[in-house]
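Read the single chain below, which is given as structure tokens and is the form predicted on its own.
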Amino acid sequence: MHCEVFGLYPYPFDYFRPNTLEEALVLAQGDGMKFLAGGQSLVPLLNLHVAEIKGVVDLQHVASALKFVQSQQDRLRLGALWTHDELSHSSLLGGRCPLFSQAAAFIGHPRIRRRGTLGGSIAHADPLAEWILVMTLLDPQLILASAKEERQLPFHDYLLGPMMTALSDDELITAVEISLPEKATYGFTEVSRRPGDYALVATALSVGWDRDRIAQADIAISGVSDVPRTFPSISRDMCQEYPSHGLVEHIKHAVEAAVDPPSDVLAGASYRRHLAGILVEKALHQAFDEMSNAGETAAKSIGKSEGERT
């Protein structure tokens, strides 16, 4: 099939939808092919002419295939496929790994989210992407596939800068794979100047749990480096802590004193510093209080168990 569109619409490219992901892969082996998924990053830059390809390989056949989670004790694999309500809606990952619904909440509009995927996303790899900075985060390995291949990649080697990674032309992600603690809660929050924008600094955490006492914790934001960034030193100073507000308060501050972001028409290096504190605080809320709330219903549970009993 032959597309024959000008305009503001896409130069002329050719147009397959193959029935299968081993078909969609031989496809892609030709010189200037792209995978099409959700479409929200790919047509776009076709309708702006900012991006000239010969021809594209739609996925909406083989997605069905790329929709799965297996869960196992530390370990959840992600099909790419997944849409971004889907994602946020799925009562396996709510209970595995809650950031990713907190994280999808955030993305665009209903309709993006409806269409947009995970793999499409991640491999976009715009830096202020919301899957960017929970993949920074959680640090998956990518599961790359081609025609010749499957090899597995993690996300530290995969982003190489701005819309810059390590995918080949012919490679697709089909899945992400993260190991997780066995015990831990989440936060994820963003400014933006108009719902559905871009953040001008977002951030996502995450904590690991020995009982009440912080075993193990990692911090990620976006908007203050040219891509989202961890801060290994300070996420160490919340391990062996037990949560409280003076420790919120030693996070925050020296989260403000790590960064050092830049200034643009959107906001400035300051207003930005700023945001980063407070928006790691609001994070880290949000964790400490899943526990705490984790904790309570535990507890009723155990009461009523035992009132059972009696």
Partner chain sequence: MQVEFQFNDERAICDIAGHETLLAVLRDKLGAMEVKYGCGEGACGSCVVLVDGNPLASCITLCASVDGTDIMSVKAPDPPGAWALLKDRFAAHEGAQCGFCTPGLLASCFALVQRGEKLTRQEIREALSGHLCRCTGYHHIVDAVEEAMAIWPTMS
Given for the second form:
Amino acid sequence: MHCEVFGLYPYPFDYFRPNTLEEALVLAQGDGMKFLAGGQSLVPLLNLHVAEIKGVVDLQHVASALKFVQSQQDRLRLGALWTHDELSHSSLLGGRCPLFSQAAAFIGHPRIRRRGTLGGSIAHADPLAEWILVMTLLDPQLILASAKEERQLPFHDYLLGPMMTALSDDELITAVEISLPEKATYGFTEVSRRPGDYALVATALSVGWDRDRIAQADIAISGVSDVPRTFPSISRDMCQEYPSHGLVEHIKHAVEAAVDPPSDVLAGASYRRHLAGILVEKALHQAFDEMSNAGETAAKSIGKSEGERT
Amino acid sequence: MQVEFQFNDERAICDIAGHETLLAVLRDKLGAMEVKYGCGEGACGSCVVLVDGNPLASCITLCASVDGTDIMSVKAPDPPGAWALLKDRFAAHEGAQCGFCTPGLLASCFALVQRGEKLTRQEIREALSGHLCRCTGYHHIVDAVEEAMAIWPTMS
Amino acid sequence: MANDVLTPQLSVIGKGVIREDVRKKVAGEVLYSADWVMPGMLYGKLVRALYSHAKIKKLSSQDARHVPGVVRIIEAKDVPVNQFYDDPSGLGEKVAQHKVFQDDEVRYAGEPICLVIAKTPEAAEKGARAIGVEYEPLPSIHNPLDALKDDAILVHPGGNTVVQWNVHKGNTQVAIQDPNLVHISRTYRTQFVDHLYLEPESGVGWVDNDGIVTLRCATQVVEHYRNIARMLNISENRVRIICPYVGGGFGGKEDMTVEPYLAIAAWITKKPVKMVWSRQESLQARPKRHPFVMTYDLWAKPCGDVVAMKVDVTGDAGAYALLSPRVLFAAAVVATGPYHIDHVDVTSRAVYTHNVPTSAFRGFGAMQMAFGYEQIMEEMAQKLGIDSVGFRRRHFIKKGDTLATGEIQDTAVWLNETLDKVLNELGEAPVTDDGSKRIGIGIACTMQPYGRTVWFQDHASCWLNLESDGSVILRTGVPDIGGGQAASLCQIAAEILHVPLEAVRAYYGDSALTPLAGGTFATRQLYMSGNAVVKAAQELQEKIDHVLKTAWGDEGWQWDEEGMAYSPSGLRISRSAVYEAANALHYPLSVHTTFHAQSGEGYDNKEGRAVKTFPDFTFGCHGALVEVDVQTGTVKVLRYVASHDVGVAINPLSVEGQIHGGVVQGLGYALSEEVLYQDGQCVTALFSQYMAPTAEQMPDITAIILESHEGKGPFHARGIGEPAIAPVAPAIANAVANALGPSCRVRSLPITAEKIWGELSGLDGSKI
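The block above covers the form predicted on its own; next, return the form predicted in complex with the partner chain.
Let's see the whole complex now, leading with the same chain.
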């Protein structure tokens, strides 16, 4: 039996820094190659000798090409190499889908936020990572590029398990494309053992509105199963409802009843279940409050223009 | 492969292999022993240096990736005096005890001070949350940074 | 007598002077142990056991030998004496400690098996991975209470109890017969924690020109050269340990870490060898703080008079004794806390398990007990329906009192004074209008020994010279681990010799060239080496005075701020002139001296009594204001106040730094830190998995330093390194309990959000 030896520095591998995306994809066809984005997850694994590779394809010269926002009526296409820090500024998305900035604020510490990327986190697929939860909720199309082809894969087909994905070794996530309801508000909350650490349990949810009535809703929770999960039937209960204390209570209890969390060294099943309920409650309040704030702002501006008219 | 970068205002040309981390090269090839190995996970902050002005954990930065950059440690020449100011305030407030985390911590503080940031004590604490110090309890560190931030605008 | 030097006007002592080592450290100019480089240096990597209990059937190093760059594999058979022995209790019982390399029965996961030496660190790691070890796994035992049972698996053939200490005072059996007494019994538990100093275990070893095995490494004890000599079966005068500035110790570098491996590698290869332990192997396999299970029984009269206390303590020693006997002794001595109780029975024991060994860590057994005694006092006050602050005050020990061990407390006890300061500063708990938040306030009053137990006959030496330019050289074997150990000694020498602080230079931490001062542990260095420097400086000053009088006459000499002697008649004499005069008189201005601590008889464990245990204690009080989120159980520390009587603050800035650092390390202990093991396997071996506090969630800390002028250190100072951590966990526990309301209390550490939620939900949070 061979021994567990934690290293200080990585074992030898090659390094490539292509200037174009095309070059990068060609390089990635080589055996044992890994894309290097921010390196916040990959390099620690290499240092510790948990992962062994033949070479890295550093994306730093490609990064600017993969930092874009394409905003259409019902869709938002986001380049994969935005950093957590960049995504934490809500202005990046022109105020659309503030969930990104809400979630980014919970990631790591300033150094990690400035370096780590959306695509890197999705590729690493740590089930407790904030972006994996957000992706589970929004279920975007991932744009995956290789030297041979570009394909689209819905996130729910992409994530196969904890740190397991349908990404081929030579494929790069270049963008995520999200369908957005016309009018939606969001909630994101988590409890972690220390600020910036992976959550014990985290909740992300979206509420689509038809005036002040809920048109559709989605809820996703991490830390209650091996990968984040959604709650389609509970979410459906919210449709056509008006926000109310009773509704929040109903959803909270339904979620508590629906989850079957694991017990591990970090937290027991009952506490995780309890957190799932509390965090859904808090996230719902965030989404509802955002709606009513928006409503008030709208009402004020209407009032003002009416005032001007008279 | 060969990489070239500025390190503390001197040109460094190093023959390296792709897997070598910036930490390994700075220490083993350039003798920059002020850059410390503390965890290898990018988590403790002892290995932080400034790469083009941004604090990076050198233990999880591949050296090949910093080709063409300008890198600074706490030993960088310092005409504007921001390093000197920080060092002086850290010494005056005893913001270091064992001193092992200090050079990395100062690199992050340098970036904050140079940006002309004026932060509250809690904001300073958040900005430094990627650095672990086990001796000082942080209080004296925050004292030093707060004061350096107040003084810096009068110097620059 | 060393202590009678308190002068009305001190020029350096008591000033928050800037430490020279700190100036060097902030400039990045200090070369720590891992920063040392030598020509032709090799690198070592340990192979560690995968199982917590197994027989090693076969070790195959064939593959490893063929890894390019691998120079040598060192195994048990290569070590002249592969086993360490010592007398950890100091009472004359020789105990077999760990082996250098385990070659037979592995007793914890991570136990060193062999060492790979290679030309690069990468090759050493590859070589280590290529070592094949064939194990026969054996059943293991991980709960110390199970290990005490009759049919328990034996970790060592002599039985699983490492040591058992007893303290008896009065007659508990008779005293508790009174049926009117109120009795409560509670069990408190603490966890494994790691020192997590930022500098990993590291060093370089080589054989020097004279054949001396030399180690330059991070250690708290340069006297380990003796253990190394025994291991190599060579004379003690052929091993030298040099200790540069250490990047944090906290007790974790008190036992040997890299020392034996550097020594055997250099000895066998005859080349310089460097070894740096990875953070992950350090977290996984290096000794931790003892988890304690403490059961307190307390009897009191309904009026609020405590009558009797029984304490039963079990500490998990892990697989080897290391310093467990001493840790559990400190626990027994302070088990009743700073309270005067007439009838006391304490039993404390260390128990072997197949867990990672536990040993020294700031607070050394005494701090765990504070989590017990400061909660049982609070819980009894609650049970009696009386104010817990008043209840404490009523029972505080006073100067002249007999402690539970039978010894007399012979210095000032400023418990009321520190408590007053804390309560005053803390103020009233604010009211919150957020229904999901509750505010709680809690205090803890503690005692913590400083210095070694008296039967160790502790002593520390130093050597002090006046140089020809008037500067002063201080040579002392003190390892400086970051607390300003060397800097304080310079301050003391400068004060007594009337020289500017800059004129004193300390050479420190070299077992061959600086007089041995004992290790930097047990909060002993200021007390021991401080007194040694006082003694040496006084003797040197007497010599200087003698030279002055002999050469220039008895003029009633005084000293000015620049360190010049002047007389009422108008003479001004520089120190270099004094040096020259001394030279002409053939009268060397050089003093080598030794300070001997108060010594005494060994502890009478049968009777549970002592004339004296530790030289003295440091007392203090901490108070915390916390906010608990009742929905999630999370805790936020809003305000923290810490006050200690330090006798005299040699450097108040450093004292404050020790208090701040102790508080934050204590807050991590109280709220988040835990090294988790499953069946002896570490599951939190990553730095990022170990929840040590970052700046973000820590509060500002108000440190209030009081000076009773009654310590036993130099200028009547008391030690503060360890005392600063003891009150934190119970203060937080009491504050959280106060926030949660009656009948809710988390009695196990760390006080996690989950446990708090468990208490609020009517589950037993301590058992979560």
